[in-house]
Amino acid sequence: MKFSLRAGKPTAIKTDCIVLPVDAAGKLSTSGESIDKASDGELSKLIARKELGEANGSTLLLQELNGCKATRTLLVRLGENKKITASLYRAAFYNAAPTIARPLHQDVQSYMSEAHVTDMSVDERIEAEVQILRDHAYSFDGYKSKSTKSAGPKSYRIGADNAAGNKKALVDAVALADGIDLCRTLGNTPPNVCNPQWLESNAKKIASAHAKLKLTVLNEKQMHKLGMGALLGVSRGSAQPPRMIIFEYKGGATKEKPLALVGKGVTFDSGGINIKPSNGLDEMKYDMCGAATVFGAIEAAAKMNLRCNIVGVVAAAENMPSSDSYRPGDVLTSLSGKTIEIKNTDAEGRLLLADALTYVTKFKPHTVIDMATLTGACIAALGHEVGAVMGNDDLLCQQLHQAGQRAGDQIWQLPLWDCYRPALKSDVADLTNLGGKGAGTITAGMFLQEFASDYRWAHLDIAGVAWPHRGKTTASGRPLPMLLRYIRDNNTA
């Protein structure tokens, strides 16, 4: 689907479908009013007769409206109680997307961004349109004998009087959608294909496509030499060797400190010796969605040509049971020198992140954000709708929360208070990798904080939001919308 901006008289535009917003009071946008006038008030009559439903997201598809050269006209109801908020706008557009993307609609002209949304700029409305339509169009069928992709629009044009002013917003929106699609595809790829070496090969493709990207990959031997005992402890039970993948995006000044993104990349998590129950075990291919988010963020940032420096670190390994697996009771020595008593081999993601959070200090970042499908406790606390954020800087956590609010990709802060610290006490090592009963998401965050004391840091637990749920069949691409909104709002010149 190709997205573009197109100006011109709405009544004179030839297209398969023209999309018009209608507010809760039945008022059309500027372009809608011009089409209504050309049709001798036909739209107003239909709205007055309540042919268009009154619920947010209701649609009415009309054929060959008089005075308009579009083959079809789609009305979309927006808002409740005379107010259109960002969440209502997105919800309405999600509802309208299947009709917009009908196979007969190969060319679409949309005026949805003309709607007066109380807490959403025009640029943000354009971004939402692109993101939602790309989300609707996404399918993962590369491993099927026949393609299942639907024949949606080839051309989607957004009506804009200020095409030059909105051009950057459209470019960024498509770049974000590309990053989300990459993130989803990496997450959806089966684990017999997606292993640490396969992630390395994909990293090389991304780096070769962007002049401002530098790639470094550490192999098992190099990690042994550095002393990454926590990560290597997890990986040693697998036939698949681990990788540490490091992207350096250099879009800012040479001496400017980077933002660092760190992702958990467990390409399959069996649980190790503490093997998981069989129910849902196939979903453990999604345990590398934190890593996939880093890949997607780097891809989107490079395509947006952001004016900042970003380091992306992916700790990639597979957690499998074997004769050489690490065991409950083992003590591992991390890259930081801190020793970790293993209470449960299924608490492995935090071990990978411990070494990655220590390694990233070499880049002297001003801020570090790690992301991981880390705990089932996060799903118990916040469900599949909202992710968790915690860290050593409340302002950073608030900025991420605000970015989530703006992007429609919400997170909620949990506390990292000292009262939780005793849960990590070990009698034989510096700390244990499991915090006991209760507050599992927080004690996991407390563990990570032990390795993130040298910089401003936040941890995103995305276990509930990253993979299929609530009827979804593929990875979501979250929290990429929130993360890119945060980066653009707080880290660019």
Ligand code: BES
Second form
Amino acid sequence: MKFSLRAGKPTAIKTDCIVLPVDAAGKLSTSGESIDKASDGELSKLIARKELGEANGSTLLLQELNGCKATRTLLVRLGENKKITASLYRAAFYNAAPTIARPLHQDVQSYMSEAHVTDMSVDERIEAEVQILRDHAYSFDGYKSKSTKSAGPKSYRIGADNAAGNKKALVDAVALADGIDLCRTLGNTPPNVCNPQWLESNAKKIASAHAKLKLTVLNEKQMHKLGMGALLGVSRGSAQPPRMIIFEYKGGATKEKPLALVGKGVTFDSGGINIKPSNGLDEMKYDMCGAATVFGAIEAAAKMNLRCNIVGVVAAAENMPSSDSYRPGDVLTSLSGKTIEIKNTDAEGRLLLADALTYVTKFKPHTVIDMATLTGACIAALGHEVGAVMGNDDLLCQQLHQAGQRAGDQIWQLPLWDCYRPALKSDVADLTNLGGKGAGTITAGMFLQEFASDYRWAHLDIAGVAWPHRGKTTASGRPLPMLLRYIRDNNTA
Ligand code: BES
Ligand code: MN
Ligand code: ZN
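Return one more block: the form predicted together with this ligand, after the form predicted alone shown previously.
All chains and molecules follow, beginning with the one already shown.
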């Protein structure tokens, strides 16, 4: 699908399908009105007759209107009670996407961004449009003998009077969609393929495609030498050796401190000796979605050519039971020097992150954001709709929350207050890897905070939002829309 911007008279455009918004009161946008005029009021007549449904996202497909060069015209109802909000706009697109992307529509011209969305700039409308069409076109069928899905229109043009002004928005939107696709595909890849070394080979491909990217990968021996005892403890039961993958994106001045992104990359989480119940165990291939988000963010940042420095750290390991696994009762010494009593081998993500959060200090980041499918408790608290954010800086948490609201990729802050600290007490070591009975998402955050002491830091628990997606067991690409919105709004001049 190739996206572009096109100005010009809507009636003169030759295309398979023109897409027009209609508000709750039945009013067309500027381009819609000119087509209505050219067709002697055909559109307003049909709207008045209620041929177009009144629910947000209803569609009406028309053939060969008089005075208009397009083969088809698609009307899309937007809004309820006059107001068109960002969430209604997105929901309408999701509804209309299958019709917009019919195989007959190889060339599409859309005027949807002309609609007056109250809480969304034109640039954001374009971003949402691209994201939803790409989401609709996405398929993960590389492991099927035959591909089953059509890829959507070859050419998708967005009508814009200010084509030059919106050009950067379109580049960014496509970059974000590419990052999301990458994130989803890494997440969806089966765990017998997607192991730490396979992630490394993907990192190499990405790094070699972008001049501003530098890649460093630590192997098991190097991690041993550095003293990453927490990460190595998790990995020890697996035949797959672990990796620490470090991207450095240099889009800012050399001296400018970087933003650091850290991702949990457990390529399969069996639970280890505290083995998980068998129901849904296959879904633990998604336990590297935090890592996949780092990959996607780096890819998107490079394609957006962002003017800032970003370090992306991926801690990759597999959590398996074996005769050489770490056990409940073991004490591990982390890279920070802090000792950790293992009370449950299934609380492995925080151990990987502990070492990654310590390691990242060497880049002197101004801010660190980690992303992890960390706790089942997060799904109990916020479901699959909303992710959790917590950290040592309320302003940072608020900025991330705000970015989530704007991007339609919502997160909610949970408190990291001292009253939760006793849950991490150990009789034999500095702390344990298991919290108390309640507040599992928070106590996991409290554990991480012990290792994130030297910088402004936020932790995103994405256990609920990384998958499923729109009713299907597939990676969602979240929280990339939120994250890239945050980075562009707060980290670039
Ligand atoms: N990867 C899981 C968390 C998870 C579970 C994510 C289900 C998505 C869906 C994590 O490693 C884990 O096992 N967490 C435990 C922690 C507990 C042992 C303290 C959990 O949430 O049960
Ligand atoms: Mn686990
Ligand atoms: Zn896990």
